[in-house]
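As a starting point, one isolated chain is supplied in C-alpha cells, in the form predicted on its own.
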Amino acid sequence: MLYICATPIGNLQDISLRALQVLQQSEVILCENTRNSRYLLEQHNVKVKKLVAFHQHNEAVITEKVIQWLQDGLTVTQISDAGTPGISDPGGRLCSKILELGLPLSPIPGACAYISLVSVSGLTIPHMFYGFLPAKTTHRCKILNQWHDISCAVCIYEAPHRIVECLTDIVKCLGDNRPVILGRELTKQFETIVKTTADELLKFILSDSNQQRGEFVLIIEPVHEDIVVGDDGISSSSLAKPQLSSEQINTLNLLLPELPPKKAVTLTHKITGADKNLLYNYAVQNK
C-alpha cells in the first residue's frame, strides 16, 4: 500500500494517531527534506526503517522505485515538509502513475494550510484552490485579471519574498477594495490572521517587516452581493462594486483627448482617488 500522509503545518501536535501508526509500520517513508522530516519523526518517536528524499527533481526516478517496492509488498508512505502531499507539493505524478497501474493507495488526512484558513475565514460561499501564482508579474496579472468578476472565493499560497509583489498586483488587477483574508504562519507562534481590503493589507504588510516573513495563504473574495430594497419594497441583488463619480469621469474626460489613456488614468487617480481599474476600463470603452 502507498499511503499519502498529511503532517503538521506548524504545531507538531497537529498529527493524527492513525498517521503515527502508519509511519511506524512503513518500510519506506518518502519526504521532501530528510532533515526536516527526521526531526518530526524523532519528536514522535517514529523509528524510521528507510527515509528517501522525494521532490520535483527526482520524482520520475523515485516513482519507478515506489512501483517496485509496492509490487514487492512493502508499505510506502509519502509525507511533505508540511501539510498534505499533492497540495502544491510533490506527489501528484506519483499518485497518477499508481492509479494508472491499479496499485493500492490510501490517504491519511490531516493538516492543510489553505483548508485551515478557510475554516476560520467565515466564508459561506463556494471557493476554489489555485496554489502558487506565477512568479513573474506579467503572468501573475494574467491570472488575476481572470478573477475580476469571479463568483467564488479563490485561495492561493505565496512565498515571503514575493508577498509584497503579489499584493501589489492584486490591488492593481482587482482593485483597492477587493476583500481579502490573510493567514500567515498558521498554527505557529507568530500566527497572523487578517481580514481586510487588498489595499489595506498591502499597507499592513509594508508597515511591518516581520509580517513579510513565513508562509502565506490568501483568500481573495469575490465582489460581495448586497440586497437592495427599493421604494416599492421589492428586494433585488446588486453587486457592491465601487463606481466612478461624475467628478471622476469628468476629470478623466478632460484628460483623455490630451494624453495617452494610461497617463490620463494615472493623473485622474492621483487627483480624485478613483479606482485605477475602473478608470482604465472606462478609458478603453470610451476611447
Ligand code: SAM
Contents of the next structure:
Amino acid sequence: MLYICATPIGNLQDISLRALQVLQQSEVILCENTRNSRYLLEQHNVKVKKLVAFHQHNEAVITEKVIQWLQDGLTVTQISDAGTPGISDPGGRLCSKILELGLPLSPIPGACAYISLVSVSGLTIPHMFYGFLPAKTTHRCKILNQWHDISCAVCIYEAPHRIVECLTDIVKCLGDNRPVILGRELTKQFETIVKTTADELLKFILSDSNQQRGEFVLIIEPVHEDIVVGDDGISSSSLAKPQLSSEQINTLNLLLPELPPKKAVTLTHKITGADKNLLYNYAVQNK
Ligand code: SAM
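Can you switch from the form predicted on its own and show the form predicted in complex with S-adenosylmethionine (SAM) instead?
Then the entire complex follows, led off by the chain already shown.
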C-alpha cells in the first residue's frame, strides 16, 4: 500500500493516531526534506526504517522505485514538509502513476493550511482552492482579474517575501473594499486571523513588520451583496458590479486626452491590469 499522509502545519501535536501507526509500520517513508521529517518523526518516537527524499527534481526516478517497492509488497508512506501532500506540494504525479497502474493507495487525512482557515472563516458559501499565485505582477493580475465577479471564495497561499506585493495587486485588481480573510502562522505561537477588506489588510500588514513574517493563507471573498445558501446547500448570489480602482481610473484619465480610446484602454490595461471591458465602458462614457 502507498499511504499519502498529512503531517502538522505548525503545532507538532496535530498528527493523527492513524498517521503515527502507519508511519511506524512503513518500510519506506518518502519526504521532501529528510532533516525536517526526521525531527518530526523523532518527536513522535517513530522508528524509521528507510527515509527517502522525494521532491519535484527526483519525482520521476523515485516514482519508478515506489512502483517496484509496492510490487514487492512493501508499505510506502509519503509525507511533505507540512500539511497534506499534493496540496501545493509534491505527490500529484506519483498518485497519478499509481492510479494508472491500478496499484493500491490510500490517504491518511489531517492538517491542511487552507482548510484550517476555511474552518474558522465563517464562510457559508462554496470556496475553491487556487494555491500560489504567479510571482510576477503582470501574471498575477491576469489571474486576479478573472475573479472580479466570481461567485465563490478563493483560497490562496502566499510567501512572506511576496505578501505585500500580492495584497497590493489584490487592491489594484479587485478594489479597496474586496472582503478578505487572512490566516497567518496558523496553529503556531503568533497565529493571526483577520477578516477585513483588502485595503485595510494591506495597511495592517504594512504598519507592523512582524505581520509580514511567517506563512500566509488568504481567502478572497466574492463581492457579494446577498449570497443566499438555500436548504439544499446551493448558493445563489446577486453580485455587486466589479469596479475600477481610483488608480486605474486616474491612469486612464491621464491617457484619454492624449490617445485614441482603444490605445488608452490597452495601455491602461497593461499598466494596471484592469479589466478591459470596464476600461472601455469608462472610456466611452468619459472621452
Ligand atoms: N501541503 C500544505 C497544506 O496542506 O496546506 C501546503 C504546502 S505549501 C508548499 C506551503 C504554504 O502553505 C505556505 O507558503 C503558506 O502559504 C501555507 N501554510 C503552510 N503552513 C501554514 C500555516 N501554519 N499558517 C498559514 N499558512 C500556512
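Heads up, when I say rigid core I mean the largest set of C-alphas that superpose within 1.5 Å between the two forms. Positions refer to the first chain, counted from 1. Just so it is clear, the model here is predicted, and its values are computed rather than measured.
Enquirer: Classify residue 12 as shifted (yes) or not shifted (no) between these two forms, where shifted means its C-alpha moves by 2 Å or more with the rigid core superposed.
Expert: No, its C-alpha moves less than 2 Å.
Enquirer: What is the magnitude, in angstrom, of the C-alpha shift at residue 269 between these two forms when the rigid core serves as the superposition reference?
Expert: Residue shift at the C-alpha: 16.4 Å.
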